[in-house]
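Next comes just one chain, in structure tokens: the form predicted on its own.
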Amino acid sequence: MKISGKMASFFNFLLGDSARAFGALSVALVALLAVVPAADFLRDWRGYQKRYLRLVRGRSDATSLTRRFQPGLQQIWMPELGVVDRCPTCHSALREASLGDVKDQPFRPHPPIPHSVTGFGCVMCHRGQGAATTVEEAHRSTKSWEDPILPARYLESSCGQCHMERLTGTPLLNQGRQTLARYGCVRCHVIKSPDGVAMTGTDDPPSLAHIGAKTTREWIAAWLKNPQAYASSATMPNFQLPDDDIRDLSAFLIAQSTPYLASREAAPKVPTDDRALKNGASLFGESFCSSCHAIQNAAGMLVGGNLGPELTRIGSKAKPEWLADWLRDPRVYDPDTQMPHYRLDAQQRGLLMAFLGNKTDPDFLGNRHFDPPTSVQIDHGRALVNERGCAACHEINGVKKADNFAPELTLVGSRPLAKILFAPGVAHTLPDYIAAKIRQPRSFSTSLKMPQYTLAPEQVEALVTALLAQTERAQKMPTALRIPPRRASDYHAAGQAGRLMEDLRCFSCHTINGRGGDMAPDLTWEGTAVTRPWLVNFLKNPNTLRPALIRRMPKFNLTDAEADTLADYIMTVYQTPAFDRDSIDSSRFTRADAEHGKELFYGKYACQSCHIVDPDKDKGYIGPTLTQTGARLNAAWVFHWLKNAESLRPGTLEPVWKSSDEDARALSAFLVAQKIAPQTEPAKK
């Protein structure tokens, strides 16, 4: 009662009459109004700005640093993107290169980048909440904000919002995009670039329309059980199928297989003695099959290229009659294959069959044997093919590719955390969610259809980087800021030479006019670069230009007429418009020119660091050997290459020397004097 009485007296004192009530309320209002400026005065960013001024006070350039400092809220506004960026409010030293020795944030300067920090702001690359003014709201995901700052290891993904093409400075992003295409991710998941074009696969999965002619049901079952047990480099994932499903799938795949138009030519005799195996191995090496195909050596190391499938256990897979047809002409079985037509004779095919047929692994097949399949098993296998989306990658008779088989990932980099169901133990961030889904998809649900991939940690990190680049901001990026990818060329050579180039699959390794592979040199201007006699000889008997390279151009056993047809076409059609290949007459070079060029080669430019002219003394194995430059290259090409190689072959390792015309002429004189001719070999008619 005493307390109630005191409270009543207190309120009577404050509000007993109108004058007292007005005065009390006025004081309360003033107090409340004072809270706002007081809270603003105590904000984090004011403290950081004061600390920054104390930091620079004792430095030699303190006067300049203090003069450039701008107090108060700092804001970058990009109306075309709807981006507000207040990060410079705390990060006051972003453009102060003299503070490079400062390691504490937010007082470190930004590393040099090709973009303007003030023009692009911070959130374009680092994400986070640009409009926030507290550390918690700016950097982390909160109830009010959804977009946390991007972990530094995934920073390259931000470059992918504008740049659709490969960038030299973003190896992780490049690898991630390459992995998405190479491992067939984009065959199930639609991933579109901002211009609406969907990413396409580069994995080239084989057709299964004639699979029964190529291999056995037992091999198919062992492959489905674990593809990596057959080939460690296999890109096909493990679907973790039970044995009964594998039995039924293999039954259906054999049942749907149809015959292909096999050769009527008698199969070559396959020798089985040790000498034949040795000769087959030599022919495999001489044909440079390892440029495209890898094989495990005795030490278990995988040696060779990845353009074609691994051949370590090919003898356990391929039927002899199929292998004979394939070596005779691969296009008979697969018209779209990247493998060239080697024009091997029967004896050569027999030796290769002996070598490849000996590449077996009984443990892979084990004692697997199936009884004849029932109609129920075949029907169940067909249902499994549709359920697992096998037709997304493979051509299968009677099965169409399903549309929208897996979720579209075009905007996965902007997926709200509130819409994500995290697996136990996975940190509640978007990068961690994507990484966990790639590493162990079935950990989210055992009913998921996504298979298990065998990926290294760096591959997972690269994939996460590429997927984080798929954001809403990227889709809405103004055209002026977007760097589109180069569109694939559909160039085809014409006439008889064009048919020969398709038969030899030149585009599998070489690029010409924007179409082709990158394993071998671009041939777009080859007619300007080389001499015809050298080209004819090279086509009939390719010799190495780079001794350090394992991958070499194979010998295709061309006839004289075929070599002449290709050489004439290349020399006539593939010329640069930049200069005339006959514009420099090498016969006018004097001995003094060549001697001066030699001095420049070994002195001023130190070309022997990468190239070989004197095989007994020079140790340069990075670039091609130059011992036969005069027999191989035109003088005009050599001159212009020395002036600016990048303009002739973009991306070349040859530096842009910016040499004078006098130096380039002298070097050209020295190089075209090198005419050690390659050894020739009679061509087979």
Partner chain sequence: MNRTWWAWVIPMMAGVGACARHPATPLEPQPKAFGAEVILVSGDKQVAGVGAQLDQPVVVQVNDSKGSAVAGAPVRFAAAGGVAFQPDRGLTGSDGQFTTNVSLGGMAGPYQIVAATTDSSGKRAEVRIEEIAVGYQERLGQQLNAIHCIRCHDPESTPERVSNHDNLSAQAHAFTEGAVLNAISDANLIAIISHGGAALNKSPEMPPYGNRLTKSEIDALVAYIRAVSDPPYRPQGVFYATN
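Numbering follows the first chain given and starts at 1. For the two forms, the rigid core is made up of the largest set of C-alpha atoms that agree within 1.5 Å on superposition. Bear in mind that the values here come from a model prediction, so they are computed numbers and not experimental data. Compared with the form predicted together with the partner chain:
- The Cα position of A592 differs by 2 Å or more between the two forms after fitting on the rigid core.
- The two forms, fitted on the rigid core, differ between the two forms by 2 Å or more at the CA of W657.
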Contents of the next structure:
Amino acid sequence: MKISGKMASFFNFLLGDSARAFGALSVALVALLAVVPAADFLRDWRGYQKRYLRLVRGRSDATSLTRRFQPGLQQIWMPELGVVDRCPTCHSALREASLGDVKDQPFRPHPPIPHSVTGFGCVMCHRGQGAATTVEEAHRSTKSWEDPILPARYLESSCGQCHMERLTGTPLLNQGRQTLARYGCVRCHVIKSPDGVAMTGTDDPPSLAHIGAKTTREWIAAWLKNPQAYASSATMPNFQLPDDDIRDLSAFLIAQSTPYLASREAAPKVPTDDRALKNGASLFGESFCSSCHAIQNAAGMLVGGNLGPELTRIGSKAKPEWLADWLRDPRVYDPDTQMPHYRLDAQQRGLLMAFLGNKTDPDFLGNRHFDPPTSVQIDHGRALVNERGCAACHEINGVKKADNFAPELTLVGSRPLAKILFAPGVAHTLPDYIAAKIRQPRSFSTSLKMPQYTLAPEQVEALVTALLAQTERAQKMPTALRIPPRRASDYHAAGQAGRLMEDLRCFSCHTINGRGGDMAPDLTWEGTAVTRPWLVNFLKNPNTLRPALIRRMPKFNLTDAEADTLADYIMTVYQTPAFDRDSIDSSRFTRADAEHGKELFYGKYACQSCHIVDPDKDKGYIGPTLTQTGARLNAAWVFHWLKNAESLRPGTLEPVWKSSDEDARALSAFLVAQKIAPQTEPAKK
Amino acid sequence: MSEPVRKESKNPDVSRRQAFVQLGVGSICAASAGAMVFGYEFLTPNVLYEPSPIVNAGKPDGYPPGTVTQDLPSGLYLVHGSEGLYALSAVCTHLGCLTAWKPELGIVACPCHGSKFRRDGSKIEGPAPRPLRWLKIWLSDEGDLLVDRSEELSRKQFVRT
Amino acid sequence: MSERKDFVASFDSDSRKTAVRVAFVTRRKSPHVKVHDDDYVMTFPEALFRGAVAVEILALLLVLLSLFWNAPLEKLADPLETPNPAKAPWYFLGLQELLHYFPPVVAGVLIPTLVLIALIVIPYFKINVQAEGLWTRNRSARLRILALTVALFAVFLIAFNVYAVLIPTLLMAGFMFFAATNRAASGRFHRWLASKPLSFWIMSWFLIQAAVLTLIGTFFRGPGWSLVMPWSGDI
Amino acid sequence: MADTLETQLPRGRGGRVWQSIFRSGLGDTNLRRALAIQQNLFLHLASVKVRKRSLSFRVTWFLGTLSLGTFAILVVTGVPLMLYYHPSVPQAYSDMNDLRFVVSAGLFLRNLHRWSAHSMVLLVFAHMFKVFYRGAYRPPREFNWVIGVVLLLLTLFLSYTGYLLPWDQLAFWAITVGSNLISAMPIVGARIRFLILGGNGVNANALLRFYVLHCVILPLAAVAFVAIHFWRIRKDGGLYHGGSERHE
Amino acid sequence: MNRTWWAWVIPMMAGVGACARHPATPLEPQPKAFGAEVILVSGDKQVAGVGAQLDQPVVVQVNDSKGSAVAGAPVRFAAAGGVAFQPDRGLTGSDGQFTTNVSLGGMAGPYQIVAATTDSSGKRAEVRIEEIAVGYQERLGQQLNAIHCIRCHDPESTPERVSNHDNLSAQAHAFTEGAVLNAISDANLIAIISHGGAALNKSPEMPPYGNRLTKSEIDALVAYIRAVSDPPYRPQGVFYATN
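What I would like now is the form predicted together with the partner chain, since the data block earlier showed the form predicted on its own; can you produce it?
All chains and molecules follow, beginning with the one already shown.
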């Protein structure tokens, strides 16, 4: 009572009449207005700059650090990119490598990167709001800015905004882009790079036009139920179909299947005895089928390449008559397959069929059995094929590929959060949304069409990284700042040799003139490198050049004429313009040259650490065995190889020696003197 | 006139009110003065949207010996003289007009008031009080010529290639 | 200081019969007009200082508000992405709420135009100038008219499902009927209501209506203009 | 009280300089008090004397004064804000960010401008309702009520045109929705919208037009009408003082 | 007003969005048994990018005092610096082991993880596990290592890659051999990589890479070598900014 009375009289004193109120309120207003410059002076960034100066003070290079420190708001402005970056205002130590031991933000120095930190700005890579000078606005999602700092693990996605080609430094981005192509993502979703070209799939999904000739309805059903149960490495996703749908789909696919132009030749006799199985296995090995096809070994490990489908349970899938035709010439069934046309004779085919036909898994098919389909089932199957977009990947008779079947993902990396419906339990950030969507598409809605993929966590991370690179900024990037992808060339060799090379699918493994796979050496200048006799011999009977390699050149059983055609073409066409293969006459090498070369080989260059010249003494097996160099290579090639191997065969492991002319000459002399045909395999560990 | 007021001011209530009014008017004046000072702060831009003073002039190969190249957007002359490359500011030292290189005469002339300079920047004639400014020039790690337009050199400096 | 009311000045109720600006002295016999000089004060400093104090209080409040509450700023305008909900400034939200119920011609043009015209002509209509209680004359006839009007309007509103207008309207009508009841020993509130002219009722109805619609539009409308609770965080 | 108030004013202004500017000293006598009002360009719109009753808080709530006060704050904050604002797309939005993050006191000025604008709309509405319920629109003040309605409209337009200037989502869509209301008008609606926006949609032209309206045309109009409003208060018998009118 | 502590909290939160994605287990499982010690089974000394999940999960085992595995014993993982576990606690399985996926924090450098169990009396037993997060530069170095160096410098073979390490007369140092490599200065390492062994009177079996790799790539390799070194590399003395 007393206090309130006092208060009342106090207020009456202050505000009792207009003059006193005017005085009192004016003072109050001035006091309050004085807070405005004070608040301005106490902004976060000034506090950080003071802290930075305190941090620097105690260090041994304090003087130079303090001298380089620039007080006040710091701004990086890139009008051509529309980027305003004020991050260095608080991140004062970005360029101070001597503060490498500082672990607290905002004072950590930036690790070295191929770009100038201050010339490129921060938000180009890290996202966030560069214009902001408060912690919250700069780093997180706010009402005015949705794009928060990118989590460190997805940082490579930012490289992908300009760099469309593979970069050594961005493994995750490379893997993500490869996965997008390999897992058929881009067959449903359109993903365009900034130059307007849509990504294309590399997964080579098989045509289902003649599926009835290849396999049974039961297998189709079991496969649809769970593709990974058939082949753990299968890229086909699980569509999580109910059994009835699977029944109808398989009915439709068989019903739509047409016979293919099957061979009139009778199927080879398939031996069934154990010896045939064993011989089949060794033929499978000798033909280096496992360079492309994997088979699960007894320990459950996959052994072999992933270019072709896994063959662990092939016997449960392929009909024998189809397999016979396929082994004779795969092109008859599927003109587009990557599988080479092996020239196998009937007996060999029989052995392989015995081996492959034995690869069965009764558990996989179970005791599935279907009655002949009704037309209702087939119609339902057709509806399902359209609904699920099967034709986006597979060729199916009478079903056209749907356009815009799935949402375009060209700009998915800058999709506004407001437009996203998050599934329960998913953090409200773009990367988490994309990751959740890939991991379990149906958790967002059971009616979504997107199938369930079987991906390792790292693959999901890679995919998210690749998708996050699909931003508006990337699309609007000035052309001068864009590093376009190396587009696959559509090089074809000419004439008969060209047809032969297509038949043998050389480009599945070898790259020539920019087209082809990366499993085997680039052959663009192969004609300059090798001698014709060696080449002919190698084509007919490819022996081991690189002992450490697991994937090797298969033996196609070429005829003499075919080998000659190929060798002639390679020797005449695949010549480097850099030098003439006959420019060094090996007959002029003296014994002393070779002796000197030998010293260099074992001494200064220590070539034996990777190559073998003397099989009894040398052990290195990273590079090709050099025992037959004289028969294989010419002196000019060896000479230039020692100068700069990288320029002759991009991507080779050979170091760039830049040897002196004398050294290169001596080594060439020594190496072309090696003409022993190797018979003995080097001892393995 | 002030007589009655003085009398009244002996009334404590009145003098107090007077003090309050003076306080109020004083505060308003203080606020205005503060607003002036802070207005200066407000009017001073804290960040500038201006191109960087450091210009990348490209590779030295683009400037053959004996040539004068005017880089219009950056207001520079890149001169390859006998002693090497150097950079001159194209801004006239008189009143800041942009001068032009007259290849037929071999001089730099200012269109505004007729100042004329030699290719080393020294004054031939005209109202310009000083020769053209020599700017700091150096080669970057990538081999590009960089010119700092904000830094005038007191001594002549050349980049030799 | 001021004396008890000497007289009540009023205007003639029928402007066609009498000149407009004639005062009728209704309570006393003679129009004894007393204007004392001490009823006036000097504008300077009395009025000026009071005004200054009022503005300073306002300024204090606004500066405090500005120091601790930042003005909203959303993302850069994007013509391709409509935010949900897209709301007009708060003073138009009553209108936007009406748009939810009626076609744009009605809610966006007809109603604002009518309101504007009504506002402008207020001082030129006798019912507004008249200070007489609505129910002091022709009670039964006016009751019938009111009942009919309210009923018709209610049917119209129900047809359009405009409960946001219907409920305040019915409430207001309730008060009007309450004021119309003839109770001898009525309380102060009833007497006060009964003294209110028609213009008071119409304006109050408009004020309440505008306030209710604006509040609904501001605080209770979420994505897709659906009804949400203010604390649900969707507005 | 009235007799003593003038004595509270600071003195010492009898000098020639002061008199050269203000002519009359401040209120020692009623004459001087009257002259202080009469000889001031801004204050002379008001009458020299006011009824004591009309100053009581219960009568006025100072709503008119406060409306004018917010308008003054808006002018004082708006002009400096113009110095850091380019009415172009999308620069306008970056200017908002600069005001928020780098301009000294920019954030405060923007806040004050925004909240004052909202307050002004609220206060002007309140003023209108207060005038209505007080009956202050009655003759002879009819026309001043109409001016008041015009001022209400100007306030709304000022606020509305300012709403677009930040060029954020809030601004863009509020103006899009609002301007489409106009085109609902029969016959002329679409044409009027086209003229106001300077195009078929809310775009760079609309921003520039709204900027000019907001910073030049509407404020000038508001000043003119406010002047008329004040002048009419005086000419229509001074500030309304509530209760019954006493006729003089 | 000056909330400086956000400065490091926020980037870390951003760095490990994983934290937010996996809400903490609401209820801690009730232990069914208790062990005396916890030992590491697999998954230590892995190298991953900052913020990335380790390739292999970390597996620990709880043993009783006799050294035999205990099923149903409580295990709890903890680490500083924004390391995320999925899950971070639970009970050992029937084999007495507990497996968790680990995502490292957003900062390059070594991380220490503590796996702990309690015995019936509430006494704590723990094991410390080291993992390494690599930043951009180290990551690039890791890639280059996988292409050019690993065949000779890593004595372990994998199904995809046969090691050449034992075929050399001078044994190449594995990059984890901190005891040897930490003593070599950055400049010397760069010189050896650039010019090869022969030029520096070391084993000529080390070829020169100066013509094949750029300066920044060699820097990246050195950064990687430093990152994986065991014991961890501590730079000597003060070094100054290079730009």
